[in-house]
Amino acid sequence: MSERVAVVGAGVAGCGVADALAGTDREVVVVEKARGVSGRAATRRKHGCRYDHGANYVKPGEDDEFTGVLESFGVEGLHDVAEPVWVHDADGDIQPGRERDARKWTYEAGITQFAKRVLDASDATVELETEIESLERDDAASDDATATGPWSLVDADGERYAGFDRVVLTPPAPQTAALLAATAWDDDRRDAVRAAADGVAYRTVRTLVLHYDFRVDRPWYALVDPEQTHPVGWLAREECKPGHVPDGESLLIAQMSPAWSVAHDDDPTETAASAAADRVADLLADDRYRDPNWVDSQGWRYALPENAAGDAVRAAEAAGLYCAGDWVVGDGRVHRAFENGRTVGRRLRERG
């Protein structure tokens, strides 16, 4: 009987695990609570526009491996945003000069295409709209060579998905910690992994999407405040991406600073968008931006990890319990989450 692996979460890290296990004799099941894959590397469509409202693009990895993986899934519809990222400060002073020459990959159909292509190329089965609330472990099964795997997943309706030899948890660290707290396995290793996940802090980011029926050409694709002291932490022009915004229109992705985002976390979309639009208009010194003709919003409570989980997150791997994600490495970038997922997937292969 082939080994069965459950991956909780179909974000980029979970996709990395599935990619590393593709072509093996393992049965991989990816379970995702949302209606789609890709996690914070998310794309929406509205009023003829397509926009990435979490991660805005994919950067090259630490070496050529990630680039090779990206291109192996097909380059059709894959573009490099040509305009650079500039910086601004707490006073709104805009200056050239961040990552001018770095590649910024995006898809005409949206950044979710990366995860979709990875999963399509893998052998994994994907179960959407299935929220896992806890795990169970049957130690007797792990000692019986004729039994199915010792791990089970339990969803929000109490349904059990049983018989997994190994489980990989990829939700954000606080959600992983909560899942482990509810897990029926009295073992110090579980507690060590939970404590490691509990020790990861996050930045909260609220994204406001602001659409305008005019377009102003600018020399930059995006502005970023490296210190996150200005209310607008990141401002990107989605019209710089081919196929995202109709001609003559503009769509701004305003990702607000953590302090602003926490303060406005409960504001209704229209209220938060109006306040954000005022800040954008001040930053760009153009009052027309105070009045978008439609808006959208997304709150990312666990947007970016501030630190890494450390080696303790691997404490239960010998028992078949793994973790993967940007919070494991402490860097909230798409390529780092994917690379960590692949690293964990390779460890699974080696143990097998």
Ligand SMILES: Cc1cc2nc3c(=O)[nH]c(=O)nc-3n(C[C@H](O)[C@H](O)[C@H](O)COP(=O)(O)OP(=O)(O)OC[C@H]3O[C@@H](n4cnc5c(N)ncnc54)[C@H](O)[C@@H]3O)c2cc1C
Contents of the next structure:
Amino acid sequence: MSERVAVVGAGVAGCGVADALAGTDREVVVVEKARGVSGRAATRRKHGCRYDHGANYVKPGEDDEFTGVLESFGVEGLHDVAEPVWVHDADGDIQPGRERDARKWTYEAGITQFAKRVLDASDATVELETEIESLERDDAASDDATATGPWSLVDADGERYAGFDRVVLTPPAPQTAALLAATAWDDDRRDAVRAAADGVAYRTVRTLVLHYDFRVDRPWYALVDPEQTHPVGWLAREECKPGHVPDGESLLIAQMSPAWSVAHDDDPTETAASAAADRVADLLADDRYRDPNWVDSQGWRYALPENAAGDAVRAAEAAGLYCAGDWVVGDGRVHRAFENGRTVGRRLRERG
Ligand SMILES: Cc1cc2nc3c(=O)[nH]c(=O)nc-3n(C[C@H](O)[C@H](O)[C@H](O)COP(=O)(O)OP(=O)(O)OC[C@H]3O[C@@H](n4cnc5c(N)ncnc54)[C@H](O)[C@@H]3O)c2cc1C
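Having looked at the form predicted on its own, could you now put up the form predicted together with the named molecule?
Then the entire complex follows, led off by the chain already shown.
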């Protein structure tokens, strides 16, 4: 009987696991709580615009190795954002950045394209709108060669998905820790993995999307405050991405600093967007930005991990329980999360 693998979360790490297991005889089921795949590498459509309100682009790293991975899943609609990223400081002083030549990849159809393409190329089954609340382990099942696997997933409606030999958890660390806390498996290894996940701290980011029916050409695609002391931590011009914003319009992605984001966590969208638009208008020294013609918002409580989980996160792998994601490697980057998922998938393949 072929091995059955459950992957909780269809972010890029979960996609990496599915990719590493493609072409083997395993049955892979990816279970995702959201309506779509790709997690924090997220895209929305509104009023004729398309915008990436989580990860803005994939930067392949200095050796450019990841570009080959992106291209291997299809080059159609894959673009390098040509304009550079400049920097600003706490006083709003804007300067050219010192970024190296690393490319900034995006997709005409939005950054979610990457996850979609990877999953399409894999043999995995994807179950959307299924939030897993706990796991169960039946040790008797694993001792019986004829039985199905020992792991079950239980969703928010109480439905059980049973008979998995291995489970890979990819939600952000605090959500993985909560899942493990609710898991019926009385074993020190569960506690070790949970403690490793609990030890990961996160940066909170609130994204405000500000749309304008005018456009100003600028020499930069985005501004970043490396110190995150200005209220606007990151400001990107989505119109620099082909196919995202109609001609003559502008759509700004304002990712607010951690301090601002926490202070404005509960503000309704209109209130937060109005406050953010004022800071953007100050930064760009142009009062027209105070009055966007429509806005959108997304709070990312667990936006970016500040540290790595450490080796204890692997404590339960011999029992078939794995973790993958940007928090495992301690680097909030699409390519790092995907590669970690692939590494975990390969390890799982070798063990089988
Ligand atoms: C605002 C922001 C800006 C960023 N900018 C960049 C950037 O420009 N470039 C870059 O490379 N990276 C950037 N990142 C980081 C990048 O998005 C992440 O590192 C990467 O997407 C993490 O992928 P992941 O699969 O590890 O986690 P996630 O994307 O969080 O995937 C986890 C998945 O698990 C699902 N899930 C959670 N709980 C459950 C459950 N109980 N049951 C079922 N499913 C569940 C979630 O819905 C999600 O789809 C940014 C992130 C944010 C938030």
